[in-house]
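The chain that follows stands alone, in the form predicted alone, written as structure tokens.
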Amino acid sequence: MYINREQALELKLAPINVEVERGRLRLFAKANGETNPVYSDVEAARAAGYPDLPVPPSFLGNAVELDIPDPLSWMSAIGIDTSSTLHGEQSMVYHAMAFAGDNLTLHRRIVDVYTKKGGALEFAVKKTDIMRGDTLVAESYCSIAVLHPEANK
């Protein structure tokens, strides 16, 4: 089943509030092989001039959403069968640094739906504005590819 583009673009996703925790940042740094101590040691971060552990840039992609109960609910809300998806692309635009202890609000919405390969691949693009109060910290774009093998028959 293909995504109804108009309904997807009009879908209202509730904002999500996330507190950035030191433990999550340390685990993320370890999982990514980050050895710079500013990402895992508060004293090293403060010695480098940061107020606390800085949030690694890639953490603000989808990793920041992993604490919510159903981070993929936006896909089912627009009719995507998650068993037939691939991660398509991810990009970020950074405006400000974030740190452990920050309370961030994620404002998510679907900004595009399109097909390629004669309809065999359908893409849904989600944009997330990551805010700290009134400050835009980053914009995250996530593309999910939905496979439609029936399109080539």
Contents of the next structure:
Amino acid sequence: MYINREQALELKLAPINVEVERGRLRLFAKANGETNPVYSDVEAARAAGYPDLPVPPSFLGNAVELDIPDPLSWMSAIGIDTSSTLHGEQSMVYHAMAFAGDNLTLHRRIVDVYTKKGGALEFAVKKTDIMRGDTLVAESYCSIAVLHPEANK
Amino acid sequence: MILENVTVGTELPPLQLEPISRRTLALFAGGSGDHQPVHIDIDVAKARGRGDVIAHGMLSMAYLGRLLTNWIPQERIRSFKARFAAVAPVYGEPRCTGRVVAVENGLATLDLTVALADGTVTVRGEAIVDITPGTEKSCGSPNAAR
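Give me the form predicted in complex with the partner chain now, not the form predicted alone.
Below: every chain and molecule of the assembly, starting with the one above.
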């Protein structure tokens, strides 16, 4: 089943409020082998001039919003079977840094739906505006590829 | 790294990773919040026709993030993009490389790559970083950021 583009672009997604937790950032650093203490030791972060542990660059991709209940519901809402998807592309534009302890509000919407390879691949692009109060911290684009093996049969 | 010396062709010090273990994928599931079974549950991976679990694409992007912040303070990164070109398997040994391909108006554009030991490119990325001297902590300082 293909995504209904018009319906997807009009989909309303409620804003999400998240608090960035130090423990989460430490686990993220441990998982990707980060050894720079700025990313796990608050004193090292402060010595580097930061107010707390910095949120690393890729964390604002989707990690910041995946730790909510049912984080992939935006996909099922437009008919995507999450067992037939791949993460196609991820990009972020940064306006400010975020730190542990920040309360962030994530405003999400689907900004594009298109197909490639004669319909064998379909892409849905979700944009998330990451706000701290009135400050835009980052714009994050997540492109999900939906596989349609039936297209070439 | 001396910003004045950054020109087209400048290469970032590469980042060679250890083989991706199942433990790494379990930790990354927790750290990233991505609990999709295809990354951590071999039974589900097999039921979906894969031989084994596969690494999170965002793990490779996190490695590229380390490549960048090893080279330049994070507050200088203006944008960061990754296109996931191929799956990274368990035991894969990612190597992250980066090269400056353009410098204009104090901004350097970097081509980024994650490749496995057999040469398979798993991620092609791009970042734009501010290389203007003297703007350290431009958005990292407590005053500027809050």
